[in-house]
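Next up: just one chain, as structure tokens, the form predicted alone.
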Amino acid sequence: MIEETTITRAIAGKYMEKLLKSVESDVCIVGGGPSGLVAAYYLAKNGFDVSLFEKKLSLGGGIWGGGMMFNRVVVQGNALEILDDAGIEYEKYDDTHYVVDAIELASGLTYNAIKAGAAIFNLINVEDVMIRDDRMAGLVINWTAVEISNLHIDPMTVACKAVVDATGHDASVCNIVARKTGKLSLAGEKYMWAEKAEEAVVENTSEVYPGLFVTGMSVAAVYGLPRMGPIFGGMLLSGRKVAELVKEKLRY
């Protein structure tokens, strides 16, 4: 017999144990993007505890429109790696370039993530940080409903050892902690340079203060570097690299 209230019970039980057991994690990563799916599903695999926090809906960021809503994204050849990790499936159209369904990009770096191990939490906002003897200790988060309502409603916390900005082109955990500590500045978001962008991303995915790393879109805020549109290799790779930096931080 189906009853209401036992869908109910299960519903806000399980919800729970999830949220309580994310109160402390190893990582927490902002932002459901590419590249936050990505470090996410590397350092889950690993072994280590990730709760990844989205103030949307859905997850994936930019990739479910693809290109101007033609739901197709480019990926060059040097991350096709990443997606054999994730069983997606690609087109090659030239050398370089190779054509990925959109909607399954998207919904397959989610799913591989969970898999993983990662812990997911969408529609809810990160609205301040914490920091400890000048270094990252966890965030401070709201429901995203909250935020839009403006209403005047007390946030939560969590702890973490490692905080990855994966929020994109606002890197808005960086904002937050430069506003707050002074000690961060953010060049912002330069013009449409694909290729550029694409090395600069990577080469430039770093822990930028103590703590806090910048993974995809937030790099390029953080170090005025051009935008890319709707090529997402840079992206996977970005998250990977941040993963590895990740991981060798928290095994030093």
Given for the second form:
8 protein chains.
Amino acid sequence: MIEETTITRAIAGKYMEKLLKSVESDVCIVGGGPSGLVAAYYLAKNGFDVSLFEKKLSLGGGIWGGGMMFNRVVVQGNALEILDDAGIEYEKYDDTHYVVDAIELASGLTYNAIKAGAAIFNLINVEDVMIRDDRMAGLVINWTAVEISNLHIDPMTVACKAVVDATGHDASVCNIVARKTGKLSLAGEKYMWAEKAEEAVVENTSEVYPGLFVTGMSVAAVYGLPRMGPIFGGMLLSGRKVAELVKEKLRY
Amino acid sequence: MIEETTITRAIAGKYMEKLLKSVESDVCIVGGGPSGLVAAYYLAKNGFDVSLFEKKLSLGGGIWGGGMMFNRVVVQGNALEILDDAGIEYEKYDDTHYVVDAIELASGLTYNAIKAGAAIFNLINVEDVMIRDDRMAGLVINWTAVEISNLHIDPMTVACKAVVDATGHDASVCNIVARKTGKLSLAGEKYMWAEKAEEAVVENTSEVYPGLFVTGMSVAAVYGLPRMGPIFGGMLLSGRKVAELVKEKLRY
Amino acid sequence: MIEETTITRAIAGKYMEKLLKSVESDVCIVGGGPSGLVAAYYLAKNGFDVSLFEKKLSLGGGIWGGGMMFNRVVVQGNALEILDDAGIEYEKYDDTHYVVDAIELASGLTYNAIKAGAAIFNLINVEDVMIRDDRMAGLVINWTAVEISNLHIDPMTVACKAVVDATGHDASVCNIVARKTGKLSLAGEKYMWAEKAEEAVVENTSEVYPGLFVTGMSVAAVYGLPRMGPIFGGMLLSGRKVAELVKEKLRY
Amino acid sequence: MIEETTITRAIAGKYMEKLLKSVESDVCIVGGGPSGLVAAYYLAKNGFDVSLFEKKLSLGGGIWGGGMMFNRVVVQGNALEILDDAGIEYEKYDDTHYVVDAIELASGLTYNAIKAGAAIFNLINVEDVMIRDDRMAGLVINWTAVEISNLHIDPMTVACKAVVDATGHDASVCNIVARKTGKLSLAGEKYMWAEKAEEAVVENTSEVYPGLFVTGMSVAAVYGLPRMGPIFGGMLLSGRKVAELVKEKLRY
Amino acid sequence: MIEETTITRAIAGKYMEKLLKSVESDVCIVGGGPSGLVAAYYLAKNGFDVSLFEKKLSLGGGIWGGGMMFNRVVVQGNALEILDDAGIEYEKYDDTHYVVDAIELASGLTYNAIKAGAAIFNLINVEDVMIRDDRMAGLVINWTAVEISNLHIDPMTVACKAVVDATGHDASVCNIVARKTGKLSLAGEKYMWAEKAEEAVVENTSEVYPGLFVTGMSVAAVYGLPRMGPIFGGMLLSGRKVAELVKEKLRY
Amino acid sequence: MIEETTITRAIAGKYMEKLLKSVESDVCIVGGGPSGLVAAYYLAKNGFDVSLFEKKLSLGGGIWGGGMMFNRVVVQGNALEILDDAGIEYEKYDDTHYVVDAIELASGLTYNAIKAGAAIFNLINVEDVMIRDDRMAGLVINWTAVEISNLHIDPMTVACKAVVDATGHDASVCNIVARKTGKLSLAGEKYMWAEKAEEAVVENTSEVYPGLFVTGMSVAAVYGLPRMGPIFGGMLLSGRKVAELVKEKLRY
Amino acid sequence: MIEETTITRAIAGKYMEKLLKSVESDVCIVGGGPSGLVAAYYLAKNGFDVSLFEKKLSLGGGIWGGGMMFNRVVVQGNALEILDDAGIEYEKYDDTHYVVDAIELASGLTYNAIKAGAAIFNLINVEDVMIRDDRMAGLVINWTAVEISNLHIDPMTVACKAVVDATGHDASVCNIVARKTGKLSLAGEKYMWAEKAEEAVVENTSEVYPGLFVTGMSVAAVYGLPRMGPIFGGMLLSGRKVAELVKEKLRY
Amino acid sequence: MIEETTITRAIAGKYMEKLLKSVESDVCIVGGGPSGLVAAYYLAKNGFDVSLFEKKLSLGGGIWGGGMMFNRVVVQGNALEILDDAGIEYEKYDDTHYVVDAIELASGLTYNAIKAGAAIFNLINVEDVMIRDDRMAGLVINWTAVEISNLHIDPMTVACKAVVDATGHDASVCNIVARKTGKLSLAGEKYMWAEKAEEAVVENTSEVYPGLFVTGMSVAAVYGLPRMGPIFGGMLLSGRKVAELVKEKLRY
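I've shown you the form predicted alone. Could you give me the structure of the form predicted in complex with a further copy of the same chain?
Everything in the complex follows now, all chains and molecules, and the chain you saw is the first one.
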């Protein structure tokens, strides 16, 4: 027998198994940047069924490029615990700032989220949402390649009990909910103020619509907070906090 | 003082430090797919100064997409040792085939290469090579963004004692050397035959021009071997072997 | 329970069932234009496991547009039997020419091929071939959307006993075989001469490499025959003939 | 005499005959997706002069791609009658859901609409409408290729007694009427809720402006209904219902 | 009755009449630049059935832009007779050079060719040729919009006794004949030398393959003559000469 | 001496002469479609200094393509006088409709406008206007090629006593005036109603702002009239009427 | 040692030195057209730390193209002093107008700004601003190549005491401030009136938000002034005036 | 009178004066990078009529971007004299290397070439050459915007006694001469070796065809020399040398 057919069967079969399992999860996280990955890590670690959908081919979002393609990023002291959990190294720069290799951060967070048990689907675009009884009930997904190719092909759906919008500046899940329910409005990100943004993002990480949580830069887009630069403390802490909030919610 | 300026200084300063250090390395690896990352991992672990240049924003190359966007890949039994070294999990499919999560493989290999000490530069395109006395002497690099933007901007150079072409199907470093020296010729990849390719790729992993080594699918392009599908045993073993060969070479 | 999850499960599950079944077929037909569909129809009707791969979203190839967007086509008298088999109507124009609605022809041939039992996969691109012991052993396939999106994603493979190249003017499967084995050469299509082409295409429908058959305009590309215009008699007859040849071949 | 000239004459002449006949029809259907094709089938079967204009090269709209390129779709039990009429096979999935091959559905509905006598024009874009005495009087059409090519070329017109907007999510005919008369407004499609949408689409299939009927997803766009996924029961029933409504209307 | 339907019928009907008549002509001229239009004018004036096919929307080719968008052109004294025939004004610049308004020249030549009786088809691309018994027998045409739109749609054919290649720098009809018969080769246009080119173009205007004539810049492409700038004497004289040659040929 | 330099001098010098003369004209017409050309013809014939600016390479606007690329157009009986003035032939279709060759109409109107003395500048885009004392004072022009090339290059200006907006559906000069003065508003073209539009366009041809006149489809855009199809009576009559209005105005 | 590594070290090291120094400047000028360069020149000459950020590869903005690609520009008599300061030649045209070579003006202003001590960064895009206590505090910058390449990469920041918006027609810094603070509104540029614009631009050169100054065409965009053509007196004077204003401001 | 018309007249008139004067020059330099500008500077300073044609909007070529967008470049000690002549500052890096601000170098060389009297035409593309009696006789030029816009517009010509190809890596003038005369062949640039290239470029700066000289990177393309990085000593020296060679040549 030809070996290649075994490979095809193994890959397609195992993927389908994973996909069919994720048709119903506890939590769907949209966006695989820093906050989404951290949220996935802590939720999966706590035993929840987590499905994370990332639009691009690779995970890590805006981390890879550091600042202006200089692939280093800064993390504040109060978030080092999360780096420690993920086994990511840092170098002290001054009393409150630590420098981290952008590639280590991107790959390390991804690697740990998977090892913690999160099911990650890349190349998947979230086109729409499902809402039942004024509560998030799931997502409408499609291949990103379908969107790029401009092909007219129907999406499919996955159900879940909670959705985390970790899509960043666009807060694209919140945008869909805002446009289609009228029960949520987005203030839009403000000008850069890293210091203020870092704190405010963590503080405002919350449930913005029944079953819909925001984390990371999506928080800024919803609450009109300042933007941040290539500094990731607030993002990581927001990811951890959203995991806590979802955990609380799903307990009931 | 404004905190953002500290961030700018930390990132730009630390990146430049890393870049200036990499102006002279022991080994330059071109391409951050499976073979390149494995080679970087074993060489760095052995104490060599390794600089890896990747054209894209993220590392991992063709691993992320699995087979046809089904993000699983297959690894053969004889390469499990490498997965074990990198802490990557696998599921047995049959006696010789194991299924691995593509995202775990991509992020895990990247994460481990960095932790082992390799300096990774993403978003960098290798435009040309430096040869002195008929031996590889370095690379001519530029930002990928410059190429995409179609801007007319000069490249810069980095020097090294050995170059590993891990660019995949294109074998793009070998191509430049072939075109500019006439002392190397590329047979071109053949039709798919996973089984045969897997073995042949490892066997033919070698030094193809003084100071220039090939690994992974670049081996197939140079020696006219069959292509492989989403099966990664040969790629990983070829990456480990090229690390051995470079080690030998640099000993003298 | 949410109804949408049932839909997702039904579609993904049933598709995967069909795909895994087609990982090994008797015949793989590449290209869903007139000749490919007719070949699929007669082979499936004769009980063979037929998988047809079409690059585009819809089946029917160049039939839909008729001549210069005037959606009518011409069929000669000697091919009316095939139209009768497929329940497609025609209007007599003169003693040898019959006019057919292009849309009826495209949809009718597709509909009949499926009803006869062929498994049709649209949106699939054939990237490469598998050859074992100098004989076609299968195809290397990928999503067309991957190619359009310019994403770097590995293909997968399907195995079969015979391949029919019904890709039209490009004869793209033959091209791959020619380039990679050197044992086949393509003469290239000549200038238009409908009358001559019609006969020659049927006559030259044949096995051009062990296990590889050509039909329709691919025949013209391989043998250097004239091109045809929007006249389909020869195409239909070539499709029926290739089905006969494959049948013969697979009998042993 | 050269045979090709006969072919040119046959095709161009017969197409023009069909086009000139369609310059005045009973019903113009815009859009050849599932609802438009079903409407065309039942109206033509009832003896009406039906002209269907489709923008793309092929008919079938979004059916071909199934859900996320998995070319299967789901139909509910209450629409099986329509599948039976069109000779399309289905496989029972559970008590209310049946799985259908997407390609069979797309080609089968097209094939049957033509056999029932509908005149189908593909590659035609509807640019504008004609209204006389506050009632739809016809359509302003052009080649789709003209629009793609960005050429400045005038359209032409066809007259009819009723127009069916089966253009899907865009409800593009309704949009033109809304923008140019101010007597119609579009609520816009809501988030996905297949179950609810299926029923509501059929219920709201109606005449939205004198002589203008909506069917399929256009209904959702006009009435602000939820979207559906790759489930086609409601679409088929809406197509059959709109045929009934038009029939009623044209009786007077 | 709605007036627009009359307009549709008048335009479509009358165009089709003209097209069907041109399915068989005496001469097909490809390209509506200066030489093609002059050839059409003199041939039509002499009573031949002339069909001219122009790829673009407007006729006149490169005349409209003058030199570097300065819409004036130069004509030499020996070609003034042709301008006089067409009622086009000129202003003396020096003893041998006259300045003409580019727009007057482009529109005047077009206007006169039509009034002389030539049937002009714009927006038509010549994809291929028909050859019978080693003699030009006709052209394979398609809409230019089809080519721009990248749609897969079959062409149609027209028959004629002589073909004039007036396509300019590309000599595209000659190119097709060269590639498909091997009995014609193109030397390629040389560097600019207006003076020499002007004379040589007229001198070499000739029949290059049985039934195929070249005129204007196509002559330069076939015979390897120098290019010309925005000076049109030689082009006009070549157009008149090719008309003479075709006249001779068709007399027998 | 090299002849080419004479050609360069003749073309550049003569063009500049014409351009510098047009820096101050009586009337600037923007747009070289049917109405603009007819207006240019009658104004130039009456001794006014007319400069016509056309964005494209060729003149004639939407005439060339006829209806849906069928290059015929319809003209009503009441506009035949204008065709007679321009020497353009027509064929009677019924009592009120005449069919004209689109290419003859486009080239004939252009040719006659120039012969009457209008200075026509093609390849020129009108970017802005000049207004002094609440009255049109001139135009701000640039090369169309600059706009297409997306180069950042300043425009230049020409002065005149009256401006005719003959830009068609966009009414682009009126749009600029509306946006920048707030003293003009555009109703926007309505749905097609050829009969009604034809009359209304002529009736509403007028001065819409001191020194700014509209003609042709620009009238429809300003006054919210229906669109027309490929029927040109109203366009031609509107062009003649605007010439009358400008003549009146400039008399004082 | 390989010489190229010295070059790399020299360039990267020296650039980084300059960049890190500019992380905190007195004044940041955005846009390197005429006004920005003049402002940079006078401010640097007066001993201020000036950083100028230009989006494009080259400095000089719209000067290079003159008027309509004719590379000459006009400067009025009252601005000759600035040309004299920069050693740029002019030719008298009439009593108030002088003609200057566009290339000399563009390169001369750039050359002089640098020699005066301004730090110029080309290829840098200003994405956002920093505001602290309702006062401009710095800029958020990124590589232009990142924006063109459509890569998702974080920006970095630079701090300063005053920002000069010299971005031209877009007034892009003012636009960001307007959108994000709501404390500034832009009237938008009006139609061309060179004479009036020239004076008004100088008069309105001012501080529009604490720490944010406008100069050149940005003034017109903010205050709703007319546009200018290729006449540069007002631009140069505005640049000199803004330098004065900033000087005043920073004195305290 | 309206002031803008004066501006239009001044700019267009003065440009045309300069252009018509350049219709015949002593030397035409193609390409305004470092070598072309230096050559223009020394030739103009020596009293020759110099016309320099640059394809882009700005002059300076590849200098502006420094190395990898770090806008600094390196110049060797032996070329400092040229920097001194042009008033460009440098900072000593080590015994043989000096660092120069890229923007100062680009603008300073341009500024000085103009002040020395060279006539510079930007936005001009050289399409072809003129050769008489086997000697360069001039250039065929067109607007770059015409090429970008893909418009079909004829070029014009300028005559000269010598042509300098300073087009860089492409050696585009040499390429045209090679292709059209067959009397010149290009070896193509080799891999980077700054040190060797610097010397070889100066040494090989020469007349490669009667009347055609190469300088800068064009020398490398013709003679197959190594490429250089962002180090400009050899380029400057080559520019000065080519000026000497042309001077010699034109003396007779």
